[in-house]
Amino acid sequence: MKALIIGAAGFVGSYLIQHLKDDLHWEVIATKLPQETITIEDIEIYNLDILKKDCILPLLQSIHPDMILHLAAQSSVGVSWKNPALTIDINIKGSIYVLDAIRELDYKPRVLLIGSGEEYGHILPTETPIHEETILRPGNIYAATKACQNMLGKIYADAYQMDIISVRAFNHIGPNQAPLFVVSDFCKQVAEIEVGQKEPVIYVGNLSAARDFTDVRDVVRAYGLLLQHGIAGETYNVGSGHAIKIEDILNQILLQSKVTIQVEVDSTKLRPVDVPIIEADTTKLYQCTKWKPEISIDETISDVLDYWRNQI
């Protein structure tokens, strides 16, 4: 089997190609921007920018892969508040792109799409946990994009009759991930404190959010899981099933500090809007693919505090 994961510089493509590479046995090949780095060995890697249309076919018609997964993405909410053009460019022109690209092939390759489960956005208290039918509500810049790309692969998948499937990714966390995320800023926060770079003080944003964590290591096997038993046309909740406040999230990852940390709010971490909370019923997702989580919070905290002290 020959999967292309489009986008596999960023935090969960090197935990994917891994995947794919050493778990399934697969073939992988890789494409990035031109300034950034995949040190991952024994696959082939391209540059391609998805925002050069013109570019994408000729690469997908010499590759000729049976699977693409496509991750190439700006994931930040943060980022899309501040710069929403390039969030839509990117998550939407692109995603057209590469969608336009694949149709133009003379076979029909397998498609995962990734989204977010951001897509479903101001949840009412009845709808959770959230199901892949609870209406969309985008409460964010980000999480519009993404419902934009979902709908999309659907309409693709139905009207040209292409292998779409698409996942709503809910938060996942794990070692080398950037520090614009929650988890990992905290992390790093705490590692630097503990060898003095910076005063006991860790700054946050809205602890009062709870969100549905899962180790990325997890995430990436119910993409391959997916890959092999998703149905097309489909959209799978890919989550623990189990949301965590985010002040929850940081007292445990205090209780594994080595010193006394103080916590106060940094106004620049504060979003104009926050959804309360985000929590995925992952039932369809089970009964594709008996897929469950395997790496507890805890093992994920642990885990990332030593990535950040060892960087540190």
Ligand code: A2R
Second form
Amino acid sequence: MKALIIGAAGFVGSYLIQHLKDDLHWEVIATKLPQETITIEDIEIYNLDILKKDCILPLLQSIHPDMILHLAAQSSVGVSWKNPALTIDINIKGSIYVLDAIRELDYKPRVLLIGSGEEYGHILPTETPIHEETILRPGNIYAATKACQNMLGKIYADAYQMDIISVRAFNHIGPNQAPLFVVSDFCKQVAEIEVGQKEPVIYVGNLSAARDFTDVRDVVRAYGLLLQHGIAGETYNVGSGHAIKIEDILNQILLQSKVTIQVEVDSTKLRPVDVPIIEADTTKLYQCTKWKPEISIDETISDVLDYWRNQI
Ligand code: A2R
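Can I have the other form now, the form predicted together with the named molecule, not the form predicted alone?
Below, the chain from earlier opens the complete complex, with every other chain and molecule after it.
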């Protein structure tokens, strides 16, 4: 099996490469932006900016992958507020360029489009946990672009009989995630405090939101299973099935800290709109693949803390 990962230099990409290569024994080919690096050995790596439309089709024709995993994205909600046009360009226009290039191939590879639990947006209390048919009410720019990508994927699957599966991935966490994301941010601050690089105060944004966190190593396992068993044209939630308040995550991180730390709110970390609770109903994923998360939140936090302790 030959799998092409587009946008593999990001957080999920490195875990996905390892999983497909080492656990599933697939041949893996990766693309990245020219300025990025991928340090994993024994795989072919190409430069590809998905906004350069004309470069995509020739690359696909020369690689001839059986599976295409489209990860390339502007993936930060915070950045999407600051730079909405860029987010729309990469996540919508870029995805259309990728889908159009795949459509022009003379065969139909299996495609996995990575969306987000954020697409559901303003969830009513009666809609939790959220199943895939729940109305999408995106609450931020990033979420709107991913909801659009999902709709485009469905349209292309139906109109052109393309073998496209979409996922809505809920928050995923793990070592090596950029500190733009909450768990990585908190753990980095704790590691800096532990070595005396920073005063013993942790700066936080909105702590009341509850999110569904899954370890990235479990997430990529779900992607592999969906590529093998998913049904074309369908969307699958990927999440733990349990929302945890950011405040509780912070408390667990503080419990694992080697020093006593004070908590203070930093207004620059507060987002203009925040969705109070996002929790996945993962029944559809389970029925299709029998996937269940295997790594506990405590284990993930411990690994992320150790990652930052080694970096600092
Ligand atoms: O933004 P950068 O410089 O970190 O690069 C990201 C890359 N990317 C692009 N690749 C090709 N052409 C573009 N025009 C373009 N713009 C950005 O896609 C990054 O290396 C990669 C996405 O990785 P992350 O931002 O680390 O996302 P992560 O956590 O790996 O999530 C993968 C997927 C994304 O579609 C998320 O929206 C979704 O899972 O949750």
